[in-house]
Structures are given as structure tokens and as C-alpha cells.
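The chain below stands alone, shown as C-alpha cells; this is the form predicted on its own.
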Amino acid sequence: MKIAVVGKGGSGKTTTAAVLARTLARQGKDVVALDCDTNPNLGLSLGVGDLETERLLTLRDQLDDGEIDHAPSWDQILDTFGTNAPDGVRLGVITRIENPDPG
């Protein structure tokens, strides 16, 4: 199942995404939450904290600036640009996925 949360600024997208991700993970589902926002705060809403959220944002900025390379596979995307959040949610902070494996 894939769920996208979209809407205008200030409409509660980040909060809704965090609640959905943690609820599904608590039900035993494998959950990967991707924060693609220009102002990524999903890490804070999921409970990973300021420092880890900032670390992921810095990595994303380094990628956008060409300082680090894209990850060639889904697992490597999450290993490089992701972290473990509470309740078993895996969080990734990204701008885009280039040539993802179809799995």
C-alpha cells in the first residue's frame, strides 16, 4: 500500500503523515515514511528529534549540491538518507528518487 499526503501549506499534512505512519507501524505493517517537503519536519513529528532531522536534511542538501552521490537502490536510499523512528517507522528525507528498483 502506498499513501501520499498532499494539501496546501498549514493544512496538517505532516501531522497526518506522522499519525498514519506510526499507527500502521503499531499494527505490524512495514512503514517507510518519505519526507519530500522543502521544509522537512516529518522527523520531528515522528519523534526522531532535532539533531537527527537536521542530519538528514544536511545529507539531502549535500545531494542536491552534488557533494554526495545518489543511492542506486531502495535499500541504499534508506541506509544513506534514512533513520529509524519510533514504533518501527523508517524515515527518509529526500527530494527525488532516481532510477529506483521496482521492488
Ligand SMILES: Nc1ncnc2c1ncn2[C@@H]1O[C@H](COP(=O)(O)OP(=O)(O)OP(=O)(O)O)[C@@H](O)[C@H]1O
Contents of the next structure:
Amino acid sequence: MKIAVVGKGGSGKTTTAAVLARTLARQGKDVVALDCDTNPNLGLSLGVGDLETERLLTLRDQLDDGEIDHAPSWDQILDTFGTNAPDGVRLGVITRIENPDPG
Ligand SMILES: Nc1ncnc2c1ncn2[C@@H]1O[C@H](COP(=O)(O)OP(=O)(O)OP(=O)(O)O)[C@@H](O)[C@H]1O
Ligand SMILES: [Mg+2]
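Having seen the form predicted on its own, can you show the form predicted in complex with the named molecule?
Below: every chain and molecule of the assembly, starting with the one above.
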């Protein structure tokens, strides 16, 4: 199941996404939370803390600047660039998706 949380600015998207992710994880679901906001702060709402939230954001900049290499598969992306959030949620920060295909 894939759930996208969208809406106007300040309408509660991040809070809703975090509550959904942690609630589903507590129910035993395998949850990957992806923060696609250009100003990503889902990590704060999920409870990973300021420093880790900031670290995930800087990874994108490092990739864009060629300082670190892209991961070749979905699993490796999550392993390399994700972080563990409370309740077993795995968090990844995307910030933006360029030229997405239909999948
Ligand atoms: N159900 C709710 N009831 C009351 N306040 C809420 C609720 N959900 C979120 N809030 C509060 O509303 C504010 C905005 O919430 P949030 O940051 O989740 O929105 P957002 O849509 O992600 O905002 P942005 O567009 O800036 O990313 C926060 O202060 C949050 O604590
Ligand atoms: Mg938000």
C-alpha cells in the first residue's frame, strides 16, 4: 500500500504523515516514510531529532554535488540514505522527484 499525504501549506501534511507512519508501524506493518517536501521536516515529526533530520537533508545536496555516489537499487537507497525512526519506521528524504515515471 502506498499513501501520499498532500495539501495546502500548513494544513497538517507532515503531522498526518508522521502519525500514519508510526501508527501503521505499531500495528506491525513494514513502513517506509518518504519526505518529498522541498523543505523536509518529517524527521522532526517522526521523532528522529534535529541533527538526524538535518543530516538526511544534506545527503541530497552531497548527491547533487557529486560528493557521494547514488545507490543502484531501492533497497540500497534505503540502507545507505535512510534512517531508523521510532516504532520501526524507516525514513528517507527525497525532497523532490525529477522526471518521475508512472511507477
Ligand atoms: N489535527 C491537528 N489539529 C491541530 N493542529 C494541528 C493538527 N495537525 C497539525 N497541526 C498543527 O498545525 C501546524 C502545521 O502542521 P504541519 O507542519 O503538519 O503542516 P504541513 O501541511 O506539513 O505544513 P507545511 O506546508 O509548512 O509543510 C503545526 O503547528 C501542527 O502542530
Ligand atoms: Mg510539512
